[in-house]
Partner chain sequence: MADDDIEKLLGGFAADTLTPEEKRRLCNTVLHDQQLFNLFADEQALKELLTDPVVREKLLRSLRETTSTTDGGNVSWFGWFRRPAGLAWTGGLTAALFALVLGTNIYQESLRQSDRLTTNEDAPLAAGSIPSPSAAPPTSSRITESEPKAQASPQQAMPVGKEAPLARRAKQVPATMANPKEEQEAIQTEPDKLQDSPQSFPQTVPQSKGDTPDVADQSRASAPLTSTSAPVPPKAPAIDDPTTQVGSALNARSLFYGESQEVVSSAMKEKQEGRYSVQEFDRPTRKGEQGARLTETRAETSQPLGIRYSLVMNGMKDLHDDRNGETSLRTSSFDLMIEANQDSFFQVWGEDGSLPLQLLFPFSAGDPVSSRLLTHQRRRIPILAGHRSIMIRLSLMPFETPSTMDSDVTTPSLRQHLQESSASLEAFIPQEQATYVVSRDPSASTLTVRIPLH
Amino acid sequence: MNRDQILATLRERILAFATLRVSRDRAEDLTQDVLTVLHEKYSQVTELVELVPLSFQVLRYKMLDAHRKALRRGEYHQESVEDQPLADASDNPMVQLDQKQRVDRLLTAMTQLGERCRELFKWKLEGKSFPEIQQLMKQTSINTIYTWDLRCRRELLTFMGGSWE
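Can you show the structure of this one chain in the form predicted in complex with the partner chain?
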């Protein structure tokens, strides 16, 4: 698969994903913005394993930007533009607070996990791959580690309230 084929496939996936969250017109605009960024700013990235995660990241940023723009424009509350503060390029206190709250929620959720899940997350945060974790946990099959990790992730998501946001 060359880069153009990958981007074409990604476009379909991104549009379908965005359509689930926003309107169709806005989703198409969102998808076009993502591809524009990938084409103009990351033209050197050609590998599949790099393009896909990159597209996820760009898509998330674009969706957050769209959300902030809509909020700023008063599309949700229909407020006067003069009443809203000017945009700042850096993270505003709201974003910082949001991230801080998410981190706190994540910390709280992780303390509620079982010992094995905590160990698993600890080794993952330390950067250990699944094969390495398999050796650390002395398991003969790596599928066991995959299954344990999936269950721990679902458990953590439940403790987080069903969303990472």
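Right, and the form predicted on its own of this protein, after the form predicted in complex with the partner chain?
Only one chain is given; partner chains and other molecules are left out.
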């Protein structure tokens, strides 16, 4: 038997074994993976009596790896999206009131901050990075910006009553 005939026979055996344990599509993928490993790493093994146990050992490792990966990803415990209830698009009135009160407290606290802190927060909300803010505030050290940011956040928290909630 030449190498192509041996691999064709081996492929059939591997596929039959894998199909008994996993779906047909997955078995095809595993078979292809095993044949790739045999070709790349064990090309010196040419005898069928050596290839069969080697290929099944590689297949077992591949199947174990696929099982561990599926467990890690939570694929065995997935629920169908169709079974989940639809979320209510409108917020609970209590949640809306709580959010409105928090925003009002935040706006009131922001007006009590100094100009530098208001500018710093404005630029952060615009998505500017600390080095960009450093340039805008014409500071030589970025650590100054970090310190101002920390102090401004502490001051804002104090004006909000010591809690973000």
